[in-house]
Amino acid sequence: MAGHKEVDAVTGVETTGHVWDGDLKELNKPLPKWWLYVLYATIVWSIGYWVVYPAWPLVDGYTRGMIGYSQRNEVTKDIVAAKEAQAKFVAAIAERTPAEIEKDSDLMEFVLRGGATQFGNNCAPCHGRGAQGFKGYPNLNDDDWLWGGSIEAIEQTIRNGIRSGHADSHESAMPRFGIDQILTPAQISDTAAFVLSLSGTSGDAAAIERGKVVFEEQCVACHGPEGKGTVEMGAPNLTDGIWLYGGQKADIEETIRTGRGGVMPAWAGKLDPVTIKMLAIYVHALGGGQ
């Protein structure tokens, strides 16, 4: 009926009129006056907000606001003033050597600081965030080093690249022995088992002997008589149990198969030299490096 109030006998409060299976009723309980006000400051606030602040698309912009507030502006004095504070940091690296850079524990900091972060943007898809490596991708924190591990040494490889196609790029080439037919299958089966046996893997004797004879005609070159490598060719050092590939025969076989050859790009012209002296610094750092 038009007019009828009906007052809910539980609650005390009246209905809305509204049922839902046959004794569901809906009660006519409004908002408490406390939210609907902040409700409505809310929206005050918000239309104050599209008024000072950029906030709404135009078809070629956006409206600019009373204050003229830009994001990307204050992104860029952020920037500035950073630069400005690191500028001496930024200098002192640029005409100090590395034995003098870590002689100064402010400067240093900044510099394993600084390194760490440019690993992460740069190194880490490749070496691992904690720089361990990954099969293909050399360990930095341990002591094998194909092209040196002093500080320099670093350096120049994070600069030149490995087979990268700069000028300076350390170069080596291991020949595919199995690809290019200059070795057959059971030779090289041979010579991964003597070569494993180098780090102390026992294996078939015959087959161990056979290999040695192989290694020393082709292998002895580059990597020496005692299959220690040479820093000068970037050969392995096949005697310590560090395996790039992995070090079971099979991937050793695949090795002298294959020749492998991976690419380390040279971030000269990507990455300023201060930024690359400062990632030699943080990965010698890392407990690697000789």
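Numbering follows the first chain given and starts at 1. Since we're looking at a predicted model, the values are computed, not measured. Only the largest set of C-alpha atoms that superpose within 1.5 Å between the two forms is called the rigid core. Compared with the form predicted in complex with its partner chain:
- If you fit the rigid core between these two forms, you'll see the Cα of N28 move by 2 angstroms or more.
- Core-superposed comparison between these two forms: CA of E14 displaced by 2 Å or more.
- For Y245, the Cα coordinates differ by under 2 angstroms between these two forms after the core has been superposed.
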Second form
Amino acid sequence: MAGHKEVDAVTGVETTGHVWDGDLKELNKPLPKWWLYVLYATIVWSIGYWVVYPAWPLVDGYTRGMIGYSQRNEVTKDIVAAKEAQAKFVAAIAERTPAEIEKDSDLMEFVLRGGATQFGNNCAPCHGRGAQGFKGYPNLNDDDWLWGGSIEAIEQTIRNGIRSGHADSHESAMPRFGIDQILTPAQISDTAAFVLSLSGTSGDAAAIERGKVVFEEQCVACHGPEGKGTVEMGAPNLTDGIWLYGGQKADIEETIRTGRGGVMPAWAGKLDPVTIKMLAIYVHALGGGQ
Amino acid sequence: MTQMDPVSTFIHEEPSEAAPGVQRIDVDAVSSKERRSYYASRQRIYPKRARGTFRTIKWVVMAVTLGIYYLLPWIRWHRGPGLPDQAFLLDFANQRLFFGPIEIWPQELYFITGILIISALGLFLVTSLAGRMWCGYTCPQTVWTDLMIAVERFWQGDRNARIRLDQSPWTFDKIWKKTATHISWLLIGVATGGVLVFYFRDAPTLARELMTGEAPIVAYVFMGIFAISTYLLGGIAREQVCIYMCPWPRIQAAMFDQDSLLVSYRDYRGEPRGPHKKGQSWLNRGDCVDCKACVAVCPMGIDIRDGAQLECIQCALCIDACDDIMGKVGRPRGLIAYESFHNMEAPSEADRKPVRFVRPRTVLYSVLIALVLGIMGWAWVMRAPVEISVIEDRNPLFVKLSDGGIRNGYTLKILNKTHVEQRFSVRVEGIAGAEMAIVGQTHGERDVTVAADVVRALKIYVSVPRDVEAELSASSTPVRFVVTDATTGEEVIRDTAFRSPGR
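Would you mind generating the form predicted in complex with its partner chain now that we have the form predicted on its own?
Let's see the whole complex now, leading with the same chain.
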């Protein structure tokens, strides 16, 4: 402040002595001292934080603080607490059959929510966040199941996988009819036409007739005489509207030519039995369970 | 920075009479315009007791507002079994707000928004009519400060006695008086915080728990917070809260206009001020005898004769003080009075006119209040005891089934706000041949029960067969869920859409 005090003529209030733009002056509206002291007190208080809590980065780490607080420890504690809170549900899931679980609405709520989380963590990369699937990765919302759509069948599939190398894995392989020169390209084309006709898509009648002969020779062993598939072989039903690798004629020809054999890992050992059971019930409840 | 000796600013050597029988009080306005530095030390204010109309009104307002605050949680309201019987209860634990017959669910929190809007508009209206009525009479800060000052006066005496006590050395007398004051303040604080928690939990139950030490820890924490803040804000900080912490004094200036009634010193009548001697003529001088009674009673430490100012909470105690003096010197009362800017600036008595209460500003505020009240009233009357909401599955939008049909998933939530279990029948309309399945129900079962006071979420699948789907013209077909109350037959409808691959 300048030595002399200037008083604003209009208000009669002293100015701070600061001038902006040549003539803008600020009236002196003093801050209460206690307010200033509160500011100092908060600064002193903040020093307490440096002492008590982790604060300053060091070359090889950071200052840990007196009470050894760490967010990781907090999370660990939270997880332990959550696990304790979940214990009774987990025990119930381990003990009960899926049918019993479905009858208990509280338990079912826990299973569906937990199942959704586990699905997001483990299954979504291949099957999609909404279990909608992609080409080669089945949509789990629909009612078409390669290896069975009951809770028990789904649980078994999750546990042991498909062509996973696990001892109890689902195993089967569709031959590479084209690559291994079992069928000629013409025969493959005819067979594809016949397969399409199974689900009501019309085509060249002569080709379909020829394809039918090939189908009865080569395909019925797995897909059945009517093309409805067999769950034991994981052979899809060819008469329905769902195509894992595409339902256009070119897609089907490609499938016959190169064979198919999608792989799903065995989750036994990676996930505990309760989680697998929760996932099976969750997937079963997506709308297409049998 | 101006250095001031806090003692010398209050005590002058030669007290003089302002008028015969009227003592001139030794007091300076601590917030007067001459006393400013960058950082101001707080000057203790010793408000003198006022007597008169406005002081009486303030006592009554204090009794009523504190009475409401302390007694409201104890009023009972029977709502039926399983429900709280407290008339006024903010039941956060169960996510319900109870106000007598009104029960608000979290989904209806906009009613609270409406109440806040009405409160704000009401504040604007009152302020434009008669200034800071809220600040001067009903603000909790004012009411509790007033209470704390009354307690202080009870233990330590009125203004002069308190000044003397503060200047005296620490004698036994001073120690016990100060201790008694602070203990009383703390007890008021504890009572204030103690009552606050009753608004959040059944009062008789909580009172018993508090007695036996079994109350939830959060109850004690909030009691402590409010006890300390009542003690600090009402007992210690007082006018500092209004001047430095509260944003409202800054906003209020926008609400005043030429016709707002504000507590004002009628300078045209009072000036030139000066002591008046017995027998002296009142001609060619003002009515103000400069006794400073108005400054002495002011809880904000201002001199109302400086004109309208930020610090003034318009508690009107200076009116009481001045009216008392005017009566003693035989001049008309009302040298300090509720007065409009318009009349303050009137060049002569003839130019004064009655205050216009009906003017665009007040009409606008009133219309807005009526409008919001109307909307809220309408919303309240239309408030359905049963509400439904529908959430479409977004991922996947639709599922192709093995028979070539298309399936959509929905989450249907039914809110049963009644206090009895209700039975509803659910159906979907909009696509002939669409099939509906409710997860967890046996196939084809459309009736569901929803327990009292709960939201039930139903997972519903709607499937459209291949031949019907082939007829759908667009990838999104409007459908609606109809929930029928099984007893009354009343229907609640929500529109949504059925998604399909499209053509």
